[in-house]
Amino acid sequence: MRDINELQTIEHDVLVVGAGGAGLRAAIEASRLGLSTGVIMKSLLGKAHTVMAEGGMAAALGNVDDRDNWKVHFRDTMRGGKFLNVWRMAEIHAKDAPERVRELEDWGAVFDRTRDGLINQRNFGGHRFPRLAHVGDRTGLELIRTLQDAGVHNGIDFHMECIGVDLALDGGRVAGMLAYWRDTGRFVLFKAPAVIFATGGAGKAWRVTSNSWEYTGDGFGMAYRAGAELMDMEFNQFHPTGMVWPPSVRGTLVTEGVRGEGGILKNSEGVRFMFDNIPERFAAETADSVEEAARWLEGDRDARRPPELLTRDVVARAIRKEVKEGRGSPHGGAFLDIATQQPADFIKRKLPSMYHQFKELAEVDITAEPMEVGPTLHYYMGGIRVDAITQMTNVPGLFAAGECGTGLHGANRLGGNSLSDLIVFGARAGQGAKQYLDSLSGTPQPQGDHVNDLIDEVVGFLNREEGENPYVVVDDLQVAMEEHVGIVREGRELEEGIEKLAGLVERAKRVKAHPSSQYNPGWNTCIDLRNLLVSAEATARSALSRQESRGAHTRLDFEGEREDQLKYNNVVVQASDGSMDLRQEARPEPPEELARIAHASIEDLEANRV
């Protein structure tokens, strides 16, 4: 039996897992509150998935349209999420976002400017007013640069290329985390009574995804094994515009900013098909007037807000429909055309990353010809269930923020709400950790037997003489998710997918890696696979349980939203005696004030009658 006192040990008050926008903002807040704070990351500082968020961060600053305010932002978020959002989280987000964005400006973020010198804001899908503060189409990169600089100057300890294995617990409370260094394979035990997960989603469970290699559901898997609840895992956003050609970059994100700056979608016949795909309910809820709704539904090409900026689920399904009916682009997508809508110098100035991305990767000049785009798995609305105010899970000492947490976005996330989510609830998680530590009685300590069991499980992948190739199992997992848990679902296919996942779980128990722990990507993949399978199974089982179509979750055998009990139910997943327990929980009644705002007319909100 190993003596865990002989392991390399690092102690912090707070350990943050993940160095994207949520992780860095949480670490900054914890450090500013006087806590010893460490951040571990799978890759290098600055190499976070947040840098791929291009279009902007949503906040009701009112710089471009002074009618905007937190109530309208809250209303848009609730309606975009099909009212499955956690009401208080949507309220906190809408109220806090402007302050968090101005804080970034104070810390040195260089935003695009209006002629009056204010932070510029652009249109985005599902937002009533121009609301996205942006830096060209490189907003995520500027966010990470700003937070990284602030973090370094706040005395935070950064532990790079350090991969979390599992949480260390003491009587059900968090006591730290077992991790290992990628370069040496050496284990390290972090002692920390508060751990904040900011690990992102699990997009790598699908083959066509905008997500980078780190997105293997690590937070989902580790939280689940520690006893935390996962919620709303059936809601997976397929961004409507990812690259479809060449195959080497299929799925790479094409920012919604292209459509926000005037880009339009066409099929192979040159038809701007989104005018034929406007849901009547959406038109009625979001148009400025009955007359404008009628113009949309009649295909009026001069409508003030283009249908390309409908919510992402609507646009993704419309592109899929065009492809299935034989009107897709040559490589199975649709054409996104900004070349005929804006001058070349405007495109290069407003969308420099997109210009270079297509020029270098697809040999396409977007100032002269259209892009081929199609849906790509992009974002998890579901994730680890947290308290709306503190971001703590049901496991004492475990917090979650950003994409790996859940509650803000409901059944469908609005574009731009992700970046403001990171900074709003990253800060809240840091504050929540401080409150928890102040109230803590006694410091939890990692238990030797538990830590040794965690080590034995992952070292076992190196010690097998025979076994499955982990890369093959991951590839089969991605195929199963594409085929059975895709952009549209059907009960029989989901059941078949769950059966395949059960077989993959058994195969994963037999995977092996080359017996060297130093820079061993095969071993890393074996460890990632455990988390991918938890994420995939929770997603498939939750999708089977929700017998309706709502937001990003579309069931061919249950078309439309059900207005009965399922409308206000959440699907919750939790580990129970070695198996996955799933239950539907009735949602509490919304706060009366927030319900009035969410259901109010835009005229009443603008007149401040609500």
Given for the second form:
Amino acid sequence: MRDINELQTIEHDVLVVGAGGAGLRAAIEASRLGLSTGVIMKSLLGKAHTVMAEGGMAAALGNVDDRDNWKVHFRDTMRGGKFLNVWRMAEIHAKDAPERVRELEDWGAVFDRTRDGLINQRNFGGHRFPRLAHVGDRTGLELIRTLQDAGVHNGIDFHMECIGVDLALDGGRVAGMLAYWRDTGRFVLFKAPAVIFATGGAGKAWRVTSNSWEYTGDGFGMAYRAGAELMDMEFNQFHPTGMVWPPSVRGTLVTEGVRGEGGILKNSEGVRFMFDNIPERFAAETADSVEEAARWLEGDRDARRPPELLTRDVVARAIRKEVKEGRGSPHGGAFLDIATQQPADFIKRKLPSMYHQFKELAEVDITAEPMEVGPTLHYYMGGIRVDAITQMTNVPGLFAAGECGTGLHGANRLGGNSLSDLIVFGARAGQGAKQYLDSLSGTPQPQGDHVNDLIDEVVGFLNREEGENPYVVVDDLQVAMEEHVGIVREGRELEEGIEKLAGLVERAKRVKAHPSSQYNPGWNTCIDLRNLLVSAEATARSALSRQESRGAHTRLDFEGEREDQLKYNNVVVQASDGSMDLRQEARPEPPEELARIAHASIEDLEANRV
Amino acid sequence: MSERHFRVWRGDSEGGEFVDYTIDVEPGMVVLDCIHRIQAQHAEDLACRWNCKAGKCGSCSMEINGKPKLSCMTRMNTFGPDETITIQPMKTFPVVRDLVSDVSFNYRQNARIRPLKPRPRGKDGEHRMYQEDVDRVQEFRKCIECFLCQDVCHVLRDQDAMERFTGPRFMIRLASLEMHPLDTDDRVPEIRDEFGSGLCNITRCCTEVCPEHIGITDNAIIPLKERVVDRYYDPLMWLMRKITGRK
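Since the one above is the form predicted alone, can you give the form predicted together with its partner chain too?
Now the full complex is given, and it begins with the chain already shown.
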């Protein structure tokens, strides 16, 4: 047996896993609080999926419409999440976001400006007022570059192309993490009493997704194996507008900003079908005629919002219905048209990367022609369960922030609430880690046997004589998830899906990679597969458990929201025999003040009567 | 669907060679799709970097038929129907394996640049900046750090001056700070002395390869050179410095 003291060892107070917005913001906070901080990331610094975020970050700055405030933002978030959100998190998010956005300016971020020289804000689905601070349609790039540049001057150690295998524990407490360097394949043992996961989602479990190869649910899998709880995993957001053609870019994101800037959705008969898809809850605040929607676009404050800006779950289902009923575009989507709504130079100025993306990848000029778009798996609302204030999980020393955590978004996330989520709860996770370390007695140490077992497991993929190609297993998983755990679900299909997943779990144990550990994507895939399968199974089981249609979770066999189903969360944990356990856990009663705000009429909120 | 031929460089820091692959290609595919297909069908361990697949993250830079490009934005229909596509890693940087090169030089350069030193916020707690004042800085901040400009830069690539010149990517980063309305730092001396603005001989190769179409040479490097000239070689400014004692 190898001696783990001979492994390369790196010590930190806090190890952050993932270098998107949440990870970088958490690292900056931890480092500013005096903690030795390291960040590991699967890719190079600055390449995480945050760069793909386009539209903006939501914060009730009130720069464009002074009627906005945290209460309205909070109410929008709860309504968008169909009231399944963790109330405290939605409150903290709405209150903290403005200052988190403003401080980015001190670190070099350059947002688009209002005429008064303030941070400009744009309209987005589900947000009552123009609320998204943005930079054209490349807001995520601005966020990541700002945090990256701030981070390198904060004494943070960035460990690039370094992938986590699993957490190391000591008596149930976090002691560090085993990881490996992609370029050499060598293992490295991080000793750290606090670990913050900022690992994003698991979009790669589906075929049509806006997510890149990195999004294999590493945080979900590693947290689950360490004893953490995964909550509300059935809520998977299908973004309504992904590219549908050419096939090689199917799923690539088309920003909601296109609709925020006036883009409309039409079917093959030229009908603006969103007018026929307005849910009861939003009817009072949504335009019911083309004429009213046009007035809104011109800035009439009395006009209601166009139905294209309804929440993502609603729009995604409506597009799916048009396609299914034979009114889709030639490649199986809907038409998204901004060319007839805005002048060409406006489109190029406000949506430059969309213009660029369609021109170069699809040979479509969006200033002259409509885009073809359809739903694409985009985001996990569910994830690792955390404390609302500290972001700590039930595993002492393990924290989670950003997409891999859960609670803020409930059953459906509003566009723009993700980037603000990253900076609000990233910072709070850094503070939570500091608080934990201040009260920690002793230093938990990684256990040699456990670390050795982990190394044996993943080296096994390289050394075995025979085995299946991991890419084939991933392909089959993606097909199974599209078929059984898609945008619209049904009990029997989910049960069949869970059976298929069990078969895939067995196959994944026997995959084999080309026997060279140096920068070997096949081997990386073998290791990622373990996490992808935990994520997929937790998702399917939770989806089967929730017998209603709420937000992003739609059940054909259980139409509509059901009051009794709002009373619990699905919580998934690993049982002692290694199997997956799911329990329905009662939600606490909402704080009275917050419930009053969330259910208030918009008139009362604006008049400050709540 | 048509059959297409590729020559892909395989190897590591010790050396390597071009290996031929043939795959079927469908309409709409980009070079990165073809690399993935080669991985899936012929070479599961073929190393290449990629992430967003939409020209936004700048990970999949390589040299395609001799030109530095993002492979995710290079459509197959931009080549002749029988053209063999030759793919190799960026030449300016040391190779790690196959199409992956060691770009750590760039991260070291970035760390050398001092962060924004903003003026205090106004009394209302806000920073006021006007759109026309931030337009040029926003152009530079479009940079996705693909490092294609660094790859093509003669000073870095052929003259081996990596110790003396920071490269186009970091000239635009310096420009984005130097021209930032909130910045109070004086960056001109180090732009000349530390980052080597004088070494750029304005061939504009960097501008040509920029996938974000940033006017690297005209909008960033030349104005920085002008600021250096104004500071050090303008006789009036020289006199002012003597009198005021400023650097």
